[in-house]
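One chain comes next, on its own, written as structure tokens: the form predicted on its own.
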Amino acid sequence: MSNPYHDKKVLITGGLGFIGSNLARTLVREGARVTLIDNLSPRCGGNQFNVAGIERKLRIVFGNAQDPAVLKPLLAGQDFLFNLAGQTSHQDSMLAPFEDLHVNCEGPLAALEAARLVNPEVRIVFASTRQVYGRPQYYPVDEKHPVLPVDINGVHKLAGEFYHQLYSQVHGLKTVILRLTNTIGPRMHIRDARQTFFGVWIRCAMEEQPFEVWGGSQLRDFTYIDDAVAALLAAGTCPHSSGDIFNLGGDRVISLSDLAKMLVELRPKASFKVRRYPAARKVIDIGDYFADDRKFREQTGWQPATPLPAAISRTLRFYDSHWKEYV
């Protein structure tokens, strides 16, 4: 089977972050010529150690992915653009809405406009989020579900989606949008909860400190990073999909309390306590969420390959080996 990324030029915005760096590692193994751009914002999880061992096999640009002057020369001649740069904290978006606007709206728009001007043939994959749906009205949530975000981050990510659809419809750019659910695995941000609550759970479990489970009955799905990378790559070569939107899910649906128990089973010295959801966070919580991703599976053949216990176990082993680089 031919490798569609071999010897292709690939640009990843947010390339030193959790998802971008794992994607870069896979692309390097597949023989792609990879360029990363990242400004290493503390709020967005960029970490140079994420590409340790492959630095000489890719090009790293330390710069602002919201700056068209930076993006235009980088985009010229690229075959693929993975538009991953973003601010993911829902709480931060409520406290600093204009910063979130700058990162999550101006960034995607700058990349699209640069592509329109210098490389309209580049294939673009945009990483969006389940947060655009808001509080689900039915389950599992498919792509036809109404979108009604409950926080600033969701509003801005939805705007990013509309930009990608508009540039596909009006300017003919080849764009695909993936709505990610909770993505977990090696190289995720664990210093705080800006990227995912599960990162904080991992940190506490490894420090043998009790972690907090807010509520606990909420149902969620989780995608292991290797499966998310495989989905991004599949989206990049998905035929007849320009401007389309796809959900991404995981291998199972699980309550947060059962997820906490699973983590403790794998790390027996860990513990947790259930507490009432803090009022300031409850107002932007979406409650239960799990995706119907049959549309993406049917169009690409993708399916998750990593069971949730294995995903957690591999994540713990990674931080056992690289703890100091992430805390």
Given for the second form:
There are 2 protein chains.
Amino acid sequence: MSNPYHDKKVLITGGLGFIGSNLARTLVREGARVTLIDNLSPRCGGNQFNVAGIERKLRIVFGNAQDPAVLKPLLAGQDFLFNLAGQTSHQDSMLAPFEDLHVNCEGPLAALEAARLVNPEVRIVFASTRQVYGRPQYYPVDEKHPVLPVDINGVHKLAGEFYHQLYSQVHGLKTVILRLTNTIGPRMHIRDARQTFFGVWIRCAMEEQPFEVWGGSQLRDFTYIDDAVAALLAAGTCPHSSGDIFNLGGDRVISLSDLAKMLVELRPKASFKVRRYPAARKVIDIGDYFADDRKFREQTGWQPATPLPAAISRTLRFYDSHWKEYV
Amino acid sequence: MSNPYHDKKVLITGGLGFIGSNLARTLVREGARVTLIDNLSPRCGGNQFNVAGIERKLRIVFGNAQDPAVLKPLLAGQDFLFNLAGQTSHQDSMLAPFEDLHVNCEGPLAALEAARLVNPEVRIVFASTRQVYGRPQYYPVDEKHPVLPVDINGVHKLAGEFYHQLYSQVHGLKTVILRLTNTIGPRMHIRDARQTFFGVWIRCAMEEQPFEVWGGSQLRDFTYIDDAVAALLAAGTCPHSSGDIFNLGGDRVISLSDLAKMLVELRPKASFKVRRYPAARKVIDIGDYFADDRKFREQTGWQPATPLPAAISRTLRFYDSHWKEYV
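Rather than the form predicted on its own that you just supplied, could I have the structure of the form predicted together with a further copy of the same chain?
Now the complete complex, all chains and molecules, led by this one.
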């Protein structure tokens, strides 16, 4: 089978982060010529250890992916751009909205402006979030669901989506937008809940500390990182690249309490307690969410290959081996 | 009848602009204690002559309404905030997207952050735009119509709306959002088409130069400035202030060709020619638009009081008297 990324030039913004670095590992394995840009912002997930072992097989640029002057020379000649740099914490976005604006609006806009100016043929994949929907009005949530973000992060990620649609429609760029749900797996941020609450759960489970489940009955879906990487790669070569939007879901829908139980079964010395949502979080919580991702499955043939218990188990084993690099 | 603005403290961002200054004039007449902030940005509509004759009856701050440090001391103690500072040109937003981001995202966010910190009780009215809908899917366009902006300006104005909704829902601020259509009247920007194409038409008609009508069959609605001011005032005291969104329309729906004829009837030495849309504009044109504004009419009793021919006639007479201040 031919490999569409072999010998292709690929730029990944936020490339030292959880998703970016896992994507880079797969691309390196497939023979792509990979450049990463990351500023290792303390609030984001960048970590140099994420590329341990492949450092010599790619180019790493420590720089600001919100600056068109930095991006323009990097983008020239690239075949693919994975526009992943972002700030993911909902709570941080409420506490520091201007910083979120800078990272999540200026960043994607800078990448698109650079592409327009120096490389209008590059294929662009933008990592968005289910957060743009806000509190779902029906389930499963498909791409036609109205958008009504309930936090600043959602507002800015939605603006990022609109930029990608506009630059396709107005300037002819080739862009695809993936709305990710919770992505979990090796190299996720576990120091705090900035990428997902599940990072903190993993950390507590590893430390055999009790972790807190807020609410507990909320339904969610989870994408294992290898499946998310496969989806990003499929999006990059998807024939629909006129600002098309696709949801990405997981292999099942599960309540947070059941997810906690699944984790504790794998680490029996861990434990959890269910508590009420803290007020500051409740007000930006979206309740249940799970995606209808049939549109993406039908267009690309993608489907999640990793059952949730295996996803959690592999994640735990990764941190067993690399604990000190992530805490 | 009691006047809800008498002796009340009112802050208007973008207060030297077309809408802001007309609002200020009415508020001064009604006995409000008005403060304006405006940075007289060359691309926006600020003009000191807009407040000629009332300068001593209000306070003018020449400053940056995108800076929370500037806004915080101004907002303390205010009863009302009209959040009007903005960049309105669709074309400029495509050519200088970061500038549009600064004015139309950072600006409203700065005002809301300042309100949250120093004056969470202030009543806030945000001037948004029909541009957030993009190309309408049905007519007349009501507030439930999906939002899908077709230019950067629309993306950023929509983000501004979401901020006002969020700060109401999360922080309890009292906010109302008006989606304006074309607003016309005395003190509009006529040097170029940055506020509305109609400014250029007025200018050409006054100069007895032929003006261009692009397309011509597009249907639009127009709000006369006095009616827009009445709507803003009604929004400020509207009981629905939890980020509620209201469309504002005009007294009739008219094609651009018929509007051009109406203008030429009032200035018989003027003339126009219909031409095809220039490509760079066509791609961000929204086609027909006219609002369903029944929700606002029902909630507030507002209705347009100025027929379109009278609106145009009054506008022309204003520039007859004050031509040199606006060209």
